[in-house]
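The chain below stands alone and is given in structure tokens; this is the form predicted alone.
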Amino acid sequence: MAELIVALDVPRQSTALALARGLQGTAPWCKVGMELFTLAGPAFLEKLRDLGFKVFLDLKFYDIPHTVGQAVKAAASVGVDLLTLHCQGGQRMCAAARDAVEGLAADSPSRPLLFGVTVLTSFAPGEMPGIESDPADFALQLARQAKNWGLDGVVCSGQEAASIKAAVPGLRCLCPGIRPAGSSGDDQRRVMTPAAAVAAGADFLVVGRPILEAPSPQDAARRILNEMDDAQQQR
């Protein structure tokens, strides 16, 4: 069943904790970027699960593996549920969160999934540097490796969600990019509807502004929410 996700990607703390707040009972998980978490620190993600939330803590990690594995556990004792780290930080780096994450004790206050991400989706074909393949053919590269690596899931486009459930199998998808029918695609490039990556095969997807600008953010979540409802029972 798939899951959905708010970004509360806004610039103050205050902000995002009402956001939070009038979500409550909605949506399940939140998400705290680098914006936010620059502004408010890990304090806020003990907020967050005090109301009740699940916490991805989206920071991309790219580090040298032993930073990459430190941060891992730094995140995890502040309560993470999920992280995202670069697949291209390579296998190194990747098997030193994973060692991380098996560290860790069993009382833990976390064991934080591990999804590495691909190809953002604000690239276009030919924009990504140095790199000549397709975004979809790069990913569904990146989402093998990550599989071998140990990771969770992969963080990717609803339009390669498919391909890569077909592939690599047990491997999961959080897909942001994520645009109801007829909302903006601002500086997003490769957007999906709710619908359309859920009939994909996400697990996790991914909604900030739709969500957050609308005059009443839980009426569109839940709007959201039951498209996704729609599109599961008709799988």
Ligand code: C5P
The other form holds:
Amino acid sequence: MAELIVALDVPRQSTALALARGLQGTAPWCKVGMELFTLAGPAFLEKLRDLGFKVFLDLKFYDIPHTVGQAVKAAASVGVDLLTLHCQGGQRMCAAARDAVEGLAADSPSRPLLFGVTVLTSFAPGEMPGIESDPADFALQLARQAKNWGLDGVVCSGQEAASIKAAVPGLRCLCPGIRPAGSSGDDQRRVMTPAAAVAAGADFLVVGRPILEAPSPQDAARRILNEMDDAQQQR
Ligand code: C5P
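Return the form predicted in complex with the ligand of this protein as a structure block, the form predicted alone having already been given.
Now the complete complex, all chains and molecules, led by this one.
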């Protein structure tokens, strides 16, 4: 069953909290990315957990293995259910993250799922610096590695989910770049509708602006959830 994650990409903690309160009981997950985390810090993650949300910390770690391992431990200690790191950090960096999770004490506040970013959904073909491959091919190549390196899943476009799920059984796909039919793509380039992403096998859909900028974020989230449910019935 695919799950909806609302990306709280807003410039004020008070706005994020009001949005989260409005989405309580509708969306199961909230995502805190670099903008909000930089402003509000770990205390905000706790507020989300207190409201009953599962927390996705999207800081896309990319550093030397030791630093990333320590950052993963720090994230677990403040209570995070899922976090991201870049697959392009390579085998040793991803293994350090995996080892950090496996080494957590049983009483740790959380054991985050580790998701590797393949190719950002804002990249169109030809835009990745120094990489000639097509984004879909490169994402698949990284997804195969991610599974070998012990990650729980990958972040990819919905357009790549079907081929990744077919080629790498057991690896979960988290898909941003989700746009309801007729809405603006904004800076995203490899987009898909909620229904199409669910049909392609996505496990998590991350949606920001189509919900945040809607006249009623709750209604927008409900519409997306209904679309996901319908697509799930047909999967
Ligand atoms: O507003 P929008 O729905 O485009 O937001 C998508 C969210 O997903 C943003 O928070 C962005 O940081 C995140 N994301 C992404 N592409 C990735 C990984 C994360 O758009 N590959």
